[in-house]
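There is one chain below, alone, in C-alpha cells, taken in the form predicted on its own.
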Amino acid sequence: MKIGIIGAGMVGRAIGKLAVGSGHEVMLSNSRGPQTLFSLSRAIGCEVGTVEEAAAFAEVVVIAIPLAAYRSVPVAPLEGKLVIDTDNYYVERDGSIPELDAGETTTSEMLARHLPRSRIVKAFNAIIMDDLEKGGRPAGSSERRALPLAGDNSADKAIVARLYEEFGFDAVDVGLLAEGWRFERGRPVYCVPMNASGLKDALAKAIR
C-alpha cells in the first residue's frame, strides 16, 4: 500500500518507519519541503516530497501535524482518499478552541469538515510514539496492547486495523467518527497500555 504522511515530526517518523518495515511504500512530507528530509529519508528508507506530492502518491494519507495547522492540509488532492487523523488537542500549543473545550465536536470531526470529500479515520493518537515503535507484540501474546480507532466507514476502519495488526497491536473499533472523543487526550484510556478487553471496558465507561 502507498502511504503518504503529512508531517515529519515524532508521529510521522514513527508511523513511516513501521510502515516501511511492514512492506508499504511511504512518502514523508512537511511544510518546509523535501530538502529538509534528506537524512530522514535515508534513515527510514522512504521517499520524500512536498505535501501535494505525498497526497498524490498515496492511497492512504496520514495527518501528523499540530492540530492548529489542520486548515493547511490541502483539500483537493485528498478528495476520495482515506485519511488517518492522528491529531490531539493541546491548548498550550494549539491555543484555545471553544468548540473542543465545550465538548461540541472532536478533533477528527473538525478535520472532516475541512476535508468534506475525504474519508476520515481517527487512529494512532492514543499511544506514545516510543511505545508504538517498540511495543508491538505477536498476535496472541499476553503482552499485546490494543489501540482504538473510530470512523464512519467499516472498510476504511478495516484498512487501519490491518496497519495496527502489522505493527503488533490489536484494534478496537470505537464506532463512528463522533465517538473519537472517547480516546482523545485527557481521557482515561489516553496513552495507557491496555489489552483489548480492558480497553473496550474503559472506552465504554468514558464520560464526556
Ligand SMILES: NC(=O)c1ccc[n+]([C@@H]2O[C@H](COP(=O)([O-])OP(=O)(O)OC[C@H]3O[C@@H](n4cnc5c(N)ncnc54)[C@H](OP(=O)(O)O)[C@@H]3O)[C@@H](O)[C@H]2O)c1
Second form
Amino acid sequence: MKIGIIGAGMVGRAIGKLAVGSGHEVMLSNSRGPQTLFSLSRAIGCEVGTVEEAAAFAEVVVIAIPLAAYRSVPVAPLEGKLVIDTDNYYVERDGSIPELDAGETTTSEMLARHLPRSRIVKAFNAIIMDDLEKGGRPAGSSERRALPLAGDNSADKAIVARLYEEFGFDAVDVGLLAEGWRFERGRPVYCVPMNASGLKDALAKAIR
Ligand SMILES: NC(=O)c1ccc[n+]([C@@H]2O[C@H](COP(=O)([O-])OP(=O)(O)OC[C@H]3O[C@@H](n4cnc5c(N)ncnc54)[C@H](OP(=O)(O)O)[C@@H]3O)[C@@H](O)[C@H]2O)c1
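Take the protein just shown as the form predicted on its own and give its structure as the form predicted in complex with the named molecule.
What follows is the entire complex, opening with the chain shown before.
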C-alpha cells in the first residue's frame, strides 16, 4: 500500500519504519517541509514530502501530530481515503478541549468532523512507540500483544488489522468510532500490554 504519514515524530517514524519493513511505500511529512526530513528519509527508506504531497500520494493516511493541530490537516486531499488517527489528548500539551473534558466526544470523532468525507479508523494510539517498534511477535507466540482499533467501516478496519498483524500484533475490534473512548488516555487498557482476551475483557469493563 501507499501510506502517507502526517507528522514525523515518534509515531510517524515508528509506523513509517515498520510499514517500509513490511513492504509498503511510505511518504512522511511535517509542517516544516521535506527539507527537514532529509536524514530521516535515508534512515527509514521512505519518501518525504509536504503534508499535501503525502496526502495525495497515499491510499491510506496516518495522522500523527499533536491533537491541538488537527484542524490543520488538509480536508480535500483526504476525501474518500482511509485515515488512521493515532492522536491522543494531553491537556498539558494540547490545551483544554471542553468537549473532551466533558466526555462528550472522542479525539477521533473530532477528526472525523473535520474530515467529513474521509473514513477514520482510530488505531495505534494506545501503545508507546518503543513498544510498537520492538514488541511485535509472531502469531501464536505466548508474548503476542493485542492492540485495539475502532471505526465505522469493516473493510477499513480489516486494512488496519492487517497492518497490526504485519507489525506482529493481534487486532481487537472495539466497534464503531464512537466506542474509541474505551482505549483513550486514562482508560485501563491505555498503553498497557495485554493479549487479545485480556484486552477484550478490560475494554468491556471500561467506564466512561
Ligand atoms: N509517542 C508515543 O509513543 C505515542 C503513542 C501513541 C500515540 N501518540 C500520539 O500521536 C501523536 C503524535 O505523537 P508523537 O509522539 O509522534 O509527537 P512528536 O514526536 O511531537 O511529533 C509530532 C510530529 O508532528 C509534526 N507536526 C506538528 N504539527 C504539525 C502540523 N500542523 N502538520 C503536520 N505536521 C505537524 C511535528 O513536526 P513539525 O513540528 O516539524 O511540523 C512532528 O514531526 C500525538 O497525538 C500523541 O499523543 C504518541
